[in-house]
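The chain below stands alone and is given as structure tokens, in the form predicted alone.
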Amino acid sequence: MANDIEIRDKLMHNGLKVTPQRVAVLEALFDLRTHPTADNIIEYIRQNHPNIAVGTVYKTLETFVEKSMIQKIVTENNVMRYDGYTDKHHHIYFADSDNIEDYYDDDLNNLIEQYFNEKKIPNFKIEDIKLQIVGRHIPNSH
């Protein structure tokens, strides 16, 4: 469960008024670590806040994306998902189940940064690099 104080602090830190709707959306994003779709978020919120309008949820998500509080992720099937965790990480996308998992690897980050420091892209400043690694579940083999 997300900490209510942390959620309120995050909203205020990003210059947003603390509203029940914003708190509910951000709480859903932190609680649903599955990189939920907007529909997943709405379904989750409706359990405790049945009167929050669908349009409000979509507008709130877009506001959070604009403020770089969350990220949009598009799956291989062009499904829009949201990630409430903005720390440096990549994603593993399971094509057979449409699941996305966070992937943390400092060695990979260093390798990518070193590569692009050596191979400059003309007239382009890299701000961030995120990989989406696509694959399928394989059964445990012993």
Second form
There are 2 protein chains.
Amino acid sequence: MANDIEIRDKLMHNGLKVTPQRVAVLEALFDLRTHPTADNIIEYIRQNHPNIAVGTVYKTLETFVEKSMIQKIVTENNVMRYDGYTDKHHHIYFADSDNIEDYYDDDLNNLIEQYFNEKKIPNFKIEDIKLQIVGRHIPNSH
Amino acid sequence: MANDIEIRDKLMHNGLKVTPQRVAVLEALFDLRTHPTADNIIEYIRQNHPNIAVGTVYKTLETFVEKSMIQKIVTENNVMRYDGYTDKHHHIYFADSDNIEDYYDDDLNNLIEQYFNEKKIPNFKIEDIKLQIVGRHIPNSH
DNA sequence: GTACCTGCAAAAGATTTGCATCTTT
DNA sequence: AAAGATGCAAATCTTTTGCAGGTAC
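Counterpart to the form predicted alone, namely the form predicted together with a further copy of the same chain:
Every component of the complex follows; first up is the chain already shown.
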């Protein structure tokens, strides 16, 4: 859980006014490490901040995405999910639930980066490569 | 553009009744190589088949996805797109347009597969890895 | 003939928008 | 004071659903 000062700084550094609503949304994104939907975020925030409006949360999230402060995660259920952590990582999608976990692996990133340094895609500048790793949890065998 | 016989076969082999609507949707997916939305597909089909219902197209697409005859492609615009080609490939997302192109690369697939053969993810069985390659078209320099 | 499909229209669910009011700077 | 943000409710957009009637096998 990030403290208020960090959050205020982050907002100010991105040229955004520091409002309680924005602080609450950012805080929720740091606290909820489940890649929440907008709805999850609203529910979480309303515990301490009952009057926040749905539209405000959506607008806030969109603003943060535009500033690259957070990331959208697309899913096959027509619901957007959000990720408050923007350091380079990939996502593991569990085929049998809507759980999405982070996957950090710099060796893999380097491998892929090197690969594409040699083998270019014609007329194309790669900005980012994200892996969607899909699979299943293996239950413990004892 | 696939011929009718192939399409009929594909439907029958998946235990589906061969209806003009299903043939039209599959045909659209083979013809439109732009990873169309449901709406794109409806528009395309209505040229020759004006009475097809919106709900039918959605149901048909969902049926095809369940049978793994086609794939969903998720986007950041809250619109699902569909891909009629299910052989292993990745997608190139153009950051400055909603263009999505296919990327076939077996060398890369092997590289990644080998990587994960050695470095397992604990308690997890990988079923598929999809790359979202994001970037921009480089204009020709003359 | 039966099981399965389709069309239609209504419903649902997620997200966006317009605008008056309020807050931050 | 000015610029920008919020709340509210209505609107929009995509996708799903229920069901009566129709079609493939």
